[in-house]
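Listed next as structure tokens is one chain, alone, in the form predicted on its own.
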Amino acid sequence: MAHVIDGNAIAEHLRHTIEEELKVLRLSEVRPGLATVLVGEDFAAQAYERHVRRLCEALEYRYVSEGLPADVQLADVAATIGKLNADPRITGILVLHPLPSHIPEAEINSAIDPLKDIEAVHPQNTGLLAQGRPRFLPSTPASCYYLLDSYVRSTGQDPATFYSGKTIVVVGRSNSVGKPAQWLGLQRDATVVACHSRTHAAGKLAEFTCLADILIVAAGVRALVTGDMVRDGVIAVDVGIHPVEDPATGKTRMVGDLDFESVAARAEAITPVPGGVGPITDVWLVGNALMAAAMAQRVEPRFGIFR
């Protein structure tokens, strides 16, 4: 059996480091305030709300969550973030998703202050992201790297030179997680590939899927990737998250898009859910919202983990 990724424990890491940077960055009256807008009432979305929320409490964060109602009109919820634009005591916004299919996500995006911009969705911070210099790294696609990297030192490897001419493969193409995965591997030296539900629907997923050395499963489909899909000694690093009530007990469990039993039967090492990538991406989220928070005061981070 692989080795399973403990998230939560990298995580755990990566929120001492932001303690620590809190406390210096405090004395040069940076302030971090952190804002969520939930529209509509997604499970999985109050659930990341819900541990965000958490975690900015814990560190002493402002933090302002804006609820909508699923049938607000696109002119509320470009209201809401305006104002949380205007108010200099928030220095990240994060739109959670879904959002309900009557609001264009692109204007959604183009509606959020790139400096407060923390997810880089808006497109003046993507395009510095696809050229390889990013005001902000994405939560998710950036955790399954930091992750990555924690697992490949703890086997005495060096991340700076392990991805070179590696084959990472992507499945998913979302503007939050899959382009952006791609867009860090190629700028880490490795060959990516590029797969998504049309890849799966002419049949071809398992053809690409099995030539990963590391693999990023970020379709949003239950077990789409199975054993039989990978190679021997693959890295694979499960992004999805969906739950699933368990028919003897009644409770809610999550699952990812990996099947985790076949997969892990056959790789090098595997992130389970929850516990894997997801933690992580809690982190990396309030971490930008200190980077942000450090900008608007002029202030250079000591640390560059974030960038």
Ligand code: NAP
The other form holds:
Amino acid sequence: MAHVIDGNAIAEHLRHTIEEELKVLRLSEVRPGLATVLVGEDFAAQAYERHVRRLCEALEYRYVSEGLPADVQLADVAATIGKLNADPRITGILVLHPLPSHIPEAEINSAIDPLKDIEAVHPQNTGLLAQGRPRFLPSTPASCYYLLDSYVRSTGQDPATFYSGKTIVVVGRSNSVGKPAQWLGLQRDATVVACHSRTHAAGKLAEFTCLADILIVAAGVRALVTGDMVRDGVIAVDVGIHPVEDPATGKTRMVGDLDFESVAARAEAITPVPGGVGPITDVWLVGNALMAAAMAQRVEPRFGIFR
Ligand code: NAP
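Now show me the form predicted together with the named molecule, since the one above was the form predicted on its own.
After this comes the whole thing, all chains and molecules, with the earlier chain placed first.
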């Protein structure tokens, strides 16, 4: 049975690292401030906002939450972002997803001040990331690698060399998760294979997932990857989150894009859902807001993990 990577413990360690860094940076007048913009009332977005808020409160960040109705006009969302861009007390801005269909994501991404763009969605930051010189690392793909690095270290290996020549297969090519996960793999000198819905439609998904030394699945399809689609000894990272009702208890629980039992039976290591990638992402985001605050003060943080 695979080693189950404990995302909660890794997230806690990361949170502690941020706390320690914050103590030092406060001496240089670095004051992080994070703002979220929530359009509409999506359940998952509201839950994520609450997580971020709690973390910010615990770390004594300045925190602002802007809520806009689902039928808001683009100009009003842009004006809200503009106000946060101009506020020197806000160092990081997160626009929560999903956005209503009449609000074009690309325009919203471009409206965020690139220096406050802690999810690296502005084209300038996406470009820097794709070129291998990121300003910010987007939280979900960064969390995948932070978690992998932590596992690699626990096996006595060095993450600086571990990925070189390994095959990383990423299932999913979204701008927020799949593509950055591919770029981060390339930056680690891995051979990266990108799969997506057309790979699946062509009946070729298993052909590629079977090649993976490291498999990152971010497709948003419950139990898409099963044990017969991976090779023995794979390290499998599950980004997907799906609420399902347990027929026995009637309670809702979360599952991922991996068929956990069958993949775990063949894997060297695997991330669970919940308790894998998810808990690290909001901590990472808050770390990025601290990085942004340090950059605004032209102070170099001691830690390099957020780049
Ligand atoms: P997304 O924007 O919907 O992108 C999904 C990607 O998966 C697309 O590239 C799509 O291909 C591909 N795909 C869809 N069906 C597929 C199939 N049958 N076979 C292979 N590829 C397929 O989703 P996302 O925002 O990247 O999120 C992916 C999942 O991660 C979701 O379940 C989401 O809830 C979860 N998530 C979790 C976290 C976390 O913190 N753990 C954070 C963000 C997202 P095409 O490009 O061809 O359409």
